[in-house]
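Quick heads-up: it's one chain on its own, the form predicted alone, in structure tokens.
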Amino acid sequence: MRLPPSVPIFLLLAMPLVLPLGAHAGYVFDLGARIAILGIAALSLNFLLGAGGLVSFGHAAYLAIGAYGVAILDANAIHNAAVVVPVVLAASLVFSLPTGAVALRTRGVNFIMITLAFSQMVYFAAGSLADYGGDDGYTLTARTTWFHAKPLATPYGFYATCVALLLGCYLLCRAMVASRFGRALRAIRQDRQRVQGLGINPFSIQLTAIAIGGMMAALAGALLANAAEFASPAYAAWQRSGDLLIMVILGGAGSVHGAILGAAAVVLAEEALGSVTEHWRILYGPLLVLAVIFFRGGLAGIGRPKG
């Protein structure tokens, strides 16, 4: 019996939690946490791109919203996740509904450019927050807690939390893609007019997808701020949105587990090439081109039977 592709992925992610890593434990946990956090962000974008055909070039805006939600509450001495998480999710929802409603009035390249414009608005808005560091960013005084417990205080606890949240987001995406909502979203991508003829409102379905994807990405942004203990306007930069698109495409757009593979591949490639030369992007670019050429279905398509 063949195991689902997600099983070995999560087994590999869980291995550092049970293996004796010795002096390298801190490094492995930090690297694994980055993979898990960006995996959540890639999952959220893959839900829009793979299932809904919505190519957003401004998805990093939600990372910044999540990060600054943590930062602003931190400045007011609020660190409890029971408050932080709902506030972050609510902030992303407040942003996604009006901006998504405007963006969905367009199609194709225009949709891409509008999402980029909204992301740049968040970027410059974050840079103007003088009380929270402005362009220099904001350094957290403490990581998010869970009432009196501090699960994010240690590298082990932080990594375990990130992997658990990644698993939860993965299962949520799988359930949504397989649901009636997910089927309607895929149908809109394939034939919008036919779906309208069936009495389904494509606008509300797509707007709901944008809101869900935004909240998931904001959660990743909150974790990212905790990982670095820092919030910066750079989280909303267009380059970060480009990185997320690369993860989704490299992993295999439309494949839920492929988004995690893409995030892992990008993080590990950056780490490996960065240890070779400070000009690692010169090597990174051609490798991405080769990956796109030879892995048409992304990393998730490797070993999949053709035809």
Contents of the next structure:
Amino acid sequence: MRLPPSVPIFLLLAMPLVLPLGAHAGYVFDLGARIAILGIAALSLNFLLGAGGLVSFGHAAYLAIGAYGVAILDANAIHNAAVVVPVVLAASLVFSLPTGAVALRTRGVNFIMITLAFSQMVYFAAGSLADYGGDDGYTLTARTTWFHAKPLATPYGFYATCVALLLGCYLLCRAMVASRFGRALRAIRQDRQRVQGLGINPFSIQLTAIAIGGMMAALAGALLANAAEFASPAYAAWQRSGDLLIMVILGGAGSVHGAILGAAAVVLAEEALGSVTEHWRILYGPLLVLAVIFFRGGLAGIGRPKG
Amino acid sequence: MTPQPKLSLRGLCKRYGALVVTDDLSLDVQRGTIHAVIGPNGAGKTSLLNQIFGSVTPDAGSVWLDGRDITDLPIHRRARLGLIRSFQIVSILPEFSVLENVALAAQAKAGSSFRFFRAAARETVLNDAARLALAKVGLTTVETTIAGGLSHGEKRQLELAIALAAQPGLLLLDEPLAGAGVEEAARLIGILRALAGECTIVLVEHDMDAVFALADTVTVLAEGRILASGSPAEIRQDAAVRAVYLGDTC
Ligand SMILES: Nc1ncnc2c1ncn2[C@@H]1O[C@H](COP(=O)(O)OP(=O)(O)OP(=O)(O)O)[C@@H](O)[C@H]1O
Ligand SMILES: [Mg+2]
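What would you give as the form predicted in complex with the partner chain, now that the form predicted alone is on the page?
So here's everything in the complex, that chain up top.
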């Protein structure tokens, strides 16, 4: 029997937790947490794009919504995840349901543009929050807690939490893609009218997918704010939405675990190229082109038999 | 007292610019019958099915299913009332396996698609229903094949299996025999005849032998209007029909 590809990925992610890292611990945990957090965001976008065929160019809006959820509660001295997480998820729904309903009236390029427009609204709205730093962003006074426990306070605890949440989101996405709901979602991507003609409402299926994907990305945003102890309008910038799309496409939208590979590849490439030259995106561009041309099916497609 | 028709069309009109594709058309389809709609190319047969199905909104007139006005219902709501169609241009899900194509229809019939955790491919109820439909059309041996790779004839069979698994009350078939070989056609005709006991069928078909063998009622359409309607025997005798339609194809 072949090992599912997700097993080596998570074994690798768990290694820093059990290996002695010595002086490098801080660096490794930092980098690893970034991979895990962006991995969650990429997983959620992959759920929309890979399964649903919904090319959202505004997914970073949810990162900002998650981050500002943490920031605004922080300003009100609320740090308990038992409050923070539900508030962040609810905030993402307040955004995803109306904007998703509008965006789903359109298809193709118009859908891409309208999701971009909505995320720009979040970008400017965040910049206008004068009480929370405006364009300069907001620095947290403390990280999110779990009642009196502070699992995010140490680099080790923070990384472990991120990996655990990544694993949870991965298992959730995999189950959902294979479920009745995921089957309907995958079917609508192929032939909307065929599915509707069987009695399934494509609009409510797709809107539900957008809501779920948005909640997952908002969770990533909350973690991102905790990682940097900072929330900034830039979290919603369109470049970030583009980065998320790159992760999904590079990793391979046809598989669930591809999103994690894509996030890892982008973060590591940034790290490696960024230390060579500050103009690293010049190198990053051609690398991306080569990767998309030569790895059909993305990183997740490497070594898989062609067919 | 006449029994309530399964389907009633009242004063249906549809035009594209100057082209009238449905011209003040009224029609009753009786419960449990096979009602054939024939007519030359461009007569407006597919357009008529589209308006019953719900993908095209008529400019005027109404569509009634089981005595209920469904003119303003969206496609999926009509399907939930048992109105299912097959398409003239095969419409299957090319990335799904043959089995999953049909299992989706069974899933839609079984009710909620809002289940998020259990693997749909392992739901034996859905798979059993799907296999039953596949067996009826003779596709059992290819159930694991990706549907996009089927031959054209097999895709037509699959399309029918999808419709069967949806357990329609009213089935709209748009040229189900197009492109089928003699043997395949005979098989499909057998399936349709068996199906007639379970549901009402509106059959658009160019194969006259099949139409006269299967139909209880035949309606002849030309330029969006009903030219004649009656039993197969009556239609065969109708002079106007012979002139416009049967004359130039037979
Ligand atoms: N969306 C549309 N816009 C403009 N014209 C259309 C449209 N749909 C159909 N028509 C025209 O309406 C007429 C009737 O088309 P329809 O497809 O209903 O005919 P049909 O009887 O099914 O023909 P066939 O036997 O070739 O399938 C044709 O002339 C067609 O070109
Ligand atoms: Mg037609």
